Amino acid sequence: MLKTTLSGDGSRTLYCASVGEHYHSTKDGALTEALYKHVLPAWQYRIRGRKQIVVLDICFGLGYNTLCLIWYLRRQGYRGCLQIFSPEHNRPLLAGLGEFPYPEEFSELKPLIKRLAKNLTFSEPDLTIEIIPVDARIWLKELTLSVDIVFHDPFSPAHNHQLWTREYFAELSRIGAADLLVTTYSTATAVRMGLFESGFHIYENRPAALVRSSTLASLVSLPLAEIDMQLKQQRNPAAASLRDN
């Protein structure tokens, strides 16, 4: 069962009765958590200056990472192509889209929303947006693209463990380019240490007094304070990365 919820910036999300999570931190707000943890880091870090760029959107939800993204780049002005990837298996979810209560910023994407909803695609010259509805670590098995960005925003690891694993984590190395970023709200100890052990470096996103606090992960070196991993398991030796097994 999933119920309309009214969050921190007054942007609406949904309450998962079965999962018991809201999809967006009703805190820091659903707008406000896209733009914060996930948009402005990926313009900033990988997508400024580049004219073509590949996301992959893990999972899509409400679609407040993606729709986010492509409204943030056309008031930048962006004339790059972007091509969107994104698995979510709840088909009634998506198909109910088009008629959710998204925030004004989004009113222009209206048509687009009801495409995806209808769909699951759009496309125009230099957009591409595709939901995928599987199962995304066996998606991702088959994938080939080197995708450029990660938005990494499923429900915590205390209700789908499968999406936060060292396993799922280097899977993600394996299909990333060679600068892959990947942007993530979770903070905890177990999930940094699985993306540092499959080869990414880590970072504190703190993107604004009122906004919490988020992780960004890259396969290369950013203009940031690096977290030293290893002094942190130095420091506590319990301190492990989940595990499929």
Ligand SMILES: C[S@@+](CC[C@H](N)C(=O)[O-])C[C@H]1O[C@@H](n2cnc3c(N)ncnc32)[C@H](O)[C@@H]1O
Given for the second form:
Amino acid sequence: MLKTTLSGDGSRTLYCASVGEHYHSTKDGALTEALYKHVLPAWQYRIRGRKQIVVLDICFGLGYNTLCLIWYLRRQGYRGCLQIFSPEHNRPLLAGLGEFPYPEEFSELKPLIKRLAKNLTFSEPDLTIEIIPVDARIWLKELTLSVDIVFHDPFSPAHNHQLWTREYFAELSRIGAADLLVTTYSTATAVRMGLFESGFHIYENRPAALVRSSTLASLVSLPLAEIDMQLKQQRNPAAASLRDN
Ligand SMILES: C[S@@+](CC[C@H](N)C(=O)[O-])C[C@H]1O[C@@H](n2cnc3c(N)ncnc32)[C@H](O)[C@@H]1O
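Mind sharing the form predicted in complex with this ligand? What's above is the form predicted on its own.
Complete assembly follows, chain above in first position.
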């Protein structure tokens, strides 16, 4: 049985001892983080009013972002077609998800979670989920889909360096639709710089429900105050993106 951590909003998360990080912000809470940092901006700026959406959930982990998205879209009565692809290289973690103590909000998703844990895929009319049990960076190279939204949620740059570099973000913009939206918990200047240098407009996401703000990056302008990354770089020439090598 996995030892879980109670997070700020009462939902449970995990601590990864080998990395020394929790899967979620224990202050904001796992469910609150998924909803406010990823799902609500995706709904507001991309999904509402569209009939077809392709989401990359990087990385699946406990699956809060995917599950919260499905839960929220059902509550909104969304009738479009949703495809979710999610790399996650920890197979034992995935195999145990059927027993994880998810919040009450996900109780209607229990059969879906059990099927995902067993088969790594779930499909019903207008909803497809595919978990890909390999290294995200390697898998992305092969991808030819047009992606609308990326929930970017690996461990921090200190432990998942390859998923925060300028080259990685350039790869996202290659597979993204012309108006790709990336949501991430990181507000680090180096991360924002990598996104900016890969063609993204950068925004602060600061809903009152969150203890910590997060970042929205979009290939087209959003109706929000854009962060002037050029000015940031002029003021601090040492501000640099992370690089592969
Ligand atoms: C912060 S947790 C993800 C949290 C997740 N979104 C959730 O809601 O539970 C980071 C996850 O990234 C996975 N991971 C780290 N590096 C990876 C890689 N290169 N490819 C695929 N998965 C990776 C870890 O196994 C871990 O489950």
